[in-house]
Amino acid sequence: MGVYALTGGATGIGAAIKQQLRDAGHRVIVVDLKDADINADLSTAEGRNSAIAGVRELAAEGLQGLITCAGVASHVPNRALIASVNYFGSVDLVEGLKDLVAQGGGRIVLVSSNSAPMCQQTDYLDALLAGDEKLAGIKAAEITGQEAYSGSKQALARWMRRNTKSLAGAGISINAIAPGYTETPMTQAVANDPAYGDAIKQFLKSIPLGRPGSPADMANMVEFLLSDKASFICGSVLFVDGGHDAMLRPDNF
């Protein structure tokens, strides 16, 4: 059985991933703000370094996989927080732990979003991809919460694609899932926000398969990508969204 590190494993999609992997007999090291094996704040460089050190201490023998699921949603007033957690909280963890994943001959799965293609804020995206967290935070504060969120997820997917070759050369396959609307405590908070509630209701009605996603839907895809059945999938963004991306962008793939 394998050893996996998972960020954001306390609730929502992360909790479902954690449970599925543990039910399969794997050891899962969870990083989250609280109720985790390693309590760390991924919105800061210090917190990310603490998380990396904690995983290293608990998995010195190597990791079979790393899943970065920690994130904050578009309704968070502090737009810079969205950039710091969703983008840097994933990228820095991958950079800090990739040697352990290579040592374990493993896989990396990032959690992007089917909203990722919607962001057109090039200054914000450029700051994220340049690794300039301070500037990204400034640019995030100048745009809407949805743009800050979708941009953080787009930049994450683009970073993954740009680094696929080098990671593959080290023996690591990396992919991302792009969940559609998924019923979790985080999305429920957005749905309950007066500024977003009506839009969310309309959004749900437009899902081609007629229902929102569940955390188990996302966990199933992550478990597949971590398995030997996905051994030739590398550098892909897999949409798990009930057909929403295909409906909204039928000519893009």
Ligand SMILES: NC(=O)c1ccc[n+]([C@@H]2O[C@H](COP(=O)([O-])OP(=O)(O)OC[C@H]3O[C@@H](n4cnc5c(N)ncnc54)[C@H](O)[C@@H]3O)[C@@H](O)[C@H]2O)c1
Given for the second form:
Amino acid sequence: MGVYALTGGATGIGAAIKQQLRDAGHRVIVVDLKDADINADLSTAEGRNSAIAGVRELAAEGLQGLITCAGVASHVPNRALIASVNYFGSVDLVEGLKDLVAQGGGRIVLVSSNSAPMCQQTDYLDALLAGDEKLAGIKAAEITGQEAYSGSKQALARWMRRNTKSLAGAGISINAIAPGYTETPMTQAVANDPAYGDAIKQFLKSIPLGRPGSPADMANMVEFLLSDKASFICGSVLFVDGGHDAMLRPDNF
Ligand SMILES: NC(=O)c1ccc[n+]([C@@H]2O[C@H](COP(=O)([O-])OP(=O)(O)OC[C@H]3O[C@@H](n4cnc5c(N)ncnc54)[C@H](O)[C@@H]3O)[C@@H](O)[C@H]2O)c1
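Instead of the form predicted on its own shown above, give the structure for the form predicted together with the ligand, please.
Time for the whole complex; same chain goes first.
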């Protein structure tokens, strides 16, 4: 049985991933703001460094895999937080722990979003991909929460694809899931917001499979990507969204 590091495992999709891995007999080191093995704030470089140091202390023998699931939604008033947690909170953890992953099982799964293709804010995307957190925060503050969110998830997927070859060369398979609307505390918070509530009801009706996703739907895909059955899947963004992306962008893939 392996040792996994997981960010954002306290609630929602991350909690489902944690439970499935623990049920399968694995040890899961959870990083989150609270109620975790390592309590750390991934929105700051200091918090990310302390998370990395904490995981290194608890998993000196290597990691079977790393799953970066922590994220904040589009409705948070501080748009810079979206860039910092969703993009840098993932990328910095991969950079800081990849040697432990290579030493162990060599699997990384990122959590992007099926909204990722929607952002066209080039300056914001460029700042993220250049690793310029300060500029990304400034650019995020100039756009809508939805753009800041989808951009953070697009940049994450693009960073993964740019780094797939070098990580594979180090013995690591990296993939991302792109969840569609999933019922979690995050979406509940947005659905409760008067500015978004009605739009979300309409949006849910448009999902081809006729229902929102569950945290277990996402955890099932993550567990598959961490398993031997996914041993030739590398650098892929897997949409787990009831057909929404195919419906919205049938000819773009
Ligand atoms: N729910 C959806 O519809 C949906 C769709 C696409 C992608 N996602 C992505 O899935 C992931 C999980 O989302 P969820 O819906 O389970 O949300 P959630 O709010 O239930 O869980 C997010 C977790 O991240 C943690 N987190 C937030 N900020 C943090 C910080 N600064 N430092 C450390 N931890 C922090 C939270 O404490 C929480 O445990 C996120 O990356 C989200 O963007 C969700």
